[in-house]
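To begin, one chain is listed below as C-alpha cells, in the form predicted on its own.
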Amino acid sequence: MAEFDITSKERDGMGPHGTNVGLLRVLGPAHVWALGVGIVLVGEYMGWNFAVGKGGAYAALVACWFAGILYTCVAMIDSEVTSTVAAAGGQYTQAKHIVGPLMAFNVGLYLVFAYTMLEAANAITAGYLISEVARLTGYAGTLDQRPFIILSIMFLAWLNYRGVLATLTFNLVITAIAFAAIIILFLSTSGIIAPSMMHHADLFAGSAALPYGWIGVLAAMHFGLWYYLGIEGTTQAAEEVRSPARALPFGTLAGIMTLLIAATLTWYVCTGLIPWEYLGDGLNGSVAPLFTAALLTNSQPLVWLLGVGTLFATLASANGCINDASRAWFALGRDKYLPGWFGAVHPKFRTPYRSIIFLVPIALAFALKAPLDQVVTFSILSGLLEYTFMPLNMILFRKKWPMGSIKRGYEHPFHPLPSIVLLSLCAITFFAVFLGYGTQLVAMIAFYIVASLWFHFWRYRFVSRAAQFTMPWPRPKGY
C-alpha cells in the first residue's frame, strides 16, 4: 500500500478545507516546548498541596509519579497521532478522523472546558499572589483581586488576538524563568549550594506522611493529575508548527520530561519545609506552596524570585489556555459542530479571533465566582474523560491505519501497552475523584450527556459530512 505523507508544509496558509485564510506555520519545537510546559508549571506553583490534604505527603509522591506515568503514555500517544493529524482542534481533530462524529464534539468540549476552568484557576492564583505581595509591603487594607483577575485575563486575550508567535514566544521566555526558580529554590535549600532547610524526618514524624493510610494514596490520585494538567496541550499547536513530523513529537516529550522533574522537586521542597497540613489545605492554608516556602526560608530574594515565578506560571499557563481553547473552539467552528462564525481567521493577524474573544468572559465568571478547588476539580474532571478517549482512539488508529500504510512523524513504542496503562490509571483517578468530589463528577458527566443529546439530535443536521475527512490518507483498513 501507498504511503502518504500529510506532514510536509504543503498547505500553509490554508485550512484543511482549502480555505484562502488560515492559520500561519510559525512556530517551532522551542513553542511546543512553551505551550505545553507553560500551561502546565502552574500545577507545580499551586493546586498540586490538595493531594497533601487528601492523603499526606508520601501520598502526594505517589500520585505524582503515577500520574506520571499517566501523562507520559498520554504524550507518546499524542506525539504520534497530532505529528500525523496536523490540524488545529488537537484531539477533537483526532477523534473526528478516527471514531466518529460525536465523539469529537465531546472531545472537543472537554478540550474547551479543562483549559477555560484552567484559565480561571490561574486567575485566582495571580489575584491572590498580588495582594500577598501588597501585604508583604505593608499595604494595611484588603486589596480586592478582581481588578487584576480581569485585567490578567484580558491582557493575555488580546495578546492572543494580535498574533500566536508572538503570544508563545513571551510563553516560553516566562515559563524557562519560572522553570528556573524551582531548580534555584531547590537548590538553595537542599543543601546543595547552600545549609540544608529541609525537615522531613520531622515532618514526617508519627503517621503525619500517611495520616489516613493507602486510602488516602487513592483519594491523592485526584489532584495528582494536577502537576501535569495540559500538556495534551501541545497538539492545538498543530496547524501552526513549520514542521509538525519534527516540532510535536520533540516539544511534548521533552515538555514532559521536563515537568516530572519540576514536580518531583516541588514536592521535595515544599513538604520539606511546610507541615503536611497547612500545606495540604490549598484555600485557608498554602494557596501557592512554592511561594510559602520561600517565604519560609526567611530570604528575601528567594522570596521575591519565587513571587516572579508563581506570577510568570500563572500567566504562562492562563496564555496557553487561552491558545488552547480558542483551537479547540474555533476547530468545532469551522466544521460547523458549533455555529460557523466562530470558525472565522482573522485577515490580518491570522488568529482565531473570534473564538478567543467569545471565551474571555465565560472564563471570567469561572474565576470571580467560583472556589478554587472547584474549578480545579472542573479542569481536572473534562482532562480525565479526555484521557479515557485516547487509548480507544490510539488502537482504532493502529487498526485502521496500520504501520506502514501513512507516514507518521512519530511512532511510539510497546503499544498497546500504553494505552492499557492509560486506560487503567484513568479508571483509578475516577474512582479517586469520585471519593471526595462525587457530586461534581455525577453533574459533569450528566453535562456531558446533555450536550451530546442536543449534538445528536439538532446540530449535527449542520455539519458537512463530506467535507469532515480532510487528511489525505488512504481508505482504513477493513473499510
Given for the second form:
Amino acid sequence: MAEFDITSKERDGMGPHGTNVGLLRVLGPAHVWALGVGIVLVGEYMGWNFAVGKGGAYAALVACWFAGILYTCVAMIDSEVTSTVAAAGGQYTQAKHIVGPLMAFNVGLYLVFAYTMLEAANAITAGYLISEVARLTGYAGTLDQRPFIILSIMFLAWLNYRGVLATLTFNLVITAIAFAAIIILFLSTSGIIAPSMMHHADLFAGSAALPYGWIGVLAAMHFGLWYYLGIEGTTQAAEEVRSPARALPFGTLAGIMTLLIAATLTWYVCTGLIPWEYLGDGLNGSVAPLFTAALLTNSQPLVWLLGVGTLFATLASANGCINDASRAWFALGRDKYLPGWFGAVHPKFRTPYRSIIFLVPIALAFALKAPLDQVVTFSILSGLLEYTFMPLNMILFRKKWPMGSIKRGYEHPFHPLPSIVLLSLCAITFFAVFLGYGTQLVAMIAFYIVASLWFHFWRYRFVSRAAQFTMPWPRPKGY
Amino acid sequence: MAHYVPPKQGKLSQLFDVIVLMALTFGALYIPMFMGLAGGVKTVPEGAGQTWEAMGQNATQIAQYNALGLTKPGFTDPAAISDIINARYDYSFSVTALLVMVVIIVAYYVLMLKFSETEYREVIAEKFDK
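Got the form predicted on its own; could you also share the form predicted in complex with its partner chain?
Entire complex below, previous chain first.
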C-alpha cells in the first residue's frame, strides 16, 4: 500500500511538481454540488428541447432517463477515480496517470472545448433572454444581443480571475434560485397547489408523441445528453476542495440526483404546455423552454421568476464553464502539453489567470458567430468523446492498481457493469448524433486525429517523461 | 532507462504552437459551418399544408399556439408558423456512411490507445527504473 493517503484531512498545498504555490484549498461539498449542478442546470433551461425536435415528446423523456443512466455511470466512475487522483485537470490528470500522455492531451482538449462551447451557448441564451425581456417590457425595435453576450462572458471571466471561492459561492446562490424556480413552476402548473394547466393528452395526440417512431427515440439521445452535460466538471475542483475523498463523491452524486429530478420536472411541465413542434425548434421556436412555459401560464410572477431563473442558470453555467475550461487548459500548460506559459498561477488570487484570459476570445468568437444548435452539438460531441474514454480509463485503473494496492477515497460498486453500460450508451449516442449531424461528428473526430498526430510527433518532445507521473502510487501492474 | 531531457522551447516556437492549435480548432468548428455541412438538416415537405387542419393540429394545440401569439407576433396565423410545424428530419441513411463513421471512431480510439501505450511505458520506465 502506498503511504500517500487521499482521505487525509491534513493533506494540502499540492503545488505543481513540488512547487510551493498551489491552488487554494477552500471548497466544501456544497461548492462541488454547486459547480456540478451550476454548470448543468442550464441544460433544463435551454438546449434539451432539441431532443423533442429530433424525436418527439416521449423520445425526449426516454432520452432524459437513458442519459440519466449514462451520467449516473459517469458520476460513479468519476467519483472513484477523482477521489483517488485529486488534482486539477480532472479527467485529464486521470488519463495521464492511467492511460498515457496522448490520451491525456485529447481528454484535456475535450474538456476545454466541451466547456468553452457550453459557455458560448449560455451567453447566446443570456443575450436572447435580455432581448425577450426588452420586447415584453415594451421595447419596439430589435435589441442587439451582442453587447450582452460580451458583457456576460467578460464579467464572469473577471470573477474567475479574482478567486475561486467567491466564484463558486456566487454559483451556489444563483444555482439554488434557478433550481427553486423549476420546482415552483412545477408546483404551480401541475395541479398540486393550483389548478392543473397541463394538456399532455391533447398535445401528444396522434403522431405528436412519437412523430418519427423508434428511430426518433434513438436520435433524441443526441440532445438527451444536454440535460446533464458538465456534471463531470466537479472533478476540476479537486485541488481546491478541503477534503477530496468526501467532498467529490458526495457533491457529484448529490448533483446527479438533483439533475434527474430537475430534468424530469422540466420535461413534464414543458411538454404539457408547449406544442412539440414549437418546443423542439430551439432556434426559431422555443429558445428557452421553461421561460416559454411560464409565458403560457399568463402569470406575471412566474414569467419573472423563470426569466430570472433562466438568466441565473446561464450565468451559473458559464461561470462554472470558465472555471473548468481554464483549469483544464492550465493543467495542459503546466505539464508542457501546451506552451508552459499557460501553467502560471496568479501570485495574489491563486487562480490560473492566463488560461482564464486566453479562453475568453474563443468563447466570444463562437457565441457571436455560431447558431445555438451547432454550438450545443460541438459541446456534446466533445463530452461524448470524453464519456467514451471514461470506461476505458476505469477498466485500466482497476487493472493497473487492483483493489487494495492504493487507498481509494470511494470505491464504486458493481464494476465493470457501469463501464459496460456507459460504453454501450455512448455507442448509441454516436449513432444518434450521426442521425442528422453526421458531418459535424466526422469533422470533430478528424480534428482530434490531426491534433493527436501533431502532439505525438511534435509537441511531446517538450514534455518531461517521469515528471508527468505525480501521484505517489506504486508501479502499475503489468509495467 | 536514460533520463530524457526535453529541449527548451523558445517563445516564438511556443507562439507558433498556440497558433497551430487555434487554427485546427477554428477549422474543425468553422469549416463545416461555412461549407453549409454543419447543423441538423430539417426540411419542409413539398406541398405541406398551411392551415391548422392541413397541419393536423387539434383544438388544444391551436389554443396553445394562439396563447403564444399573445406574446410573439405571427403565431396566431398558421401560415406564418407552418415551417416550424411542418419541418422534419430525414433519418434515411446509407449503411456505407454508417460504416465509415464507425471505422473513423474506432480507428481514432485505437490510434489513441496505441500511441498512448508507447508513451506511457516510457513514463513508467523513467519514473520507476531508478
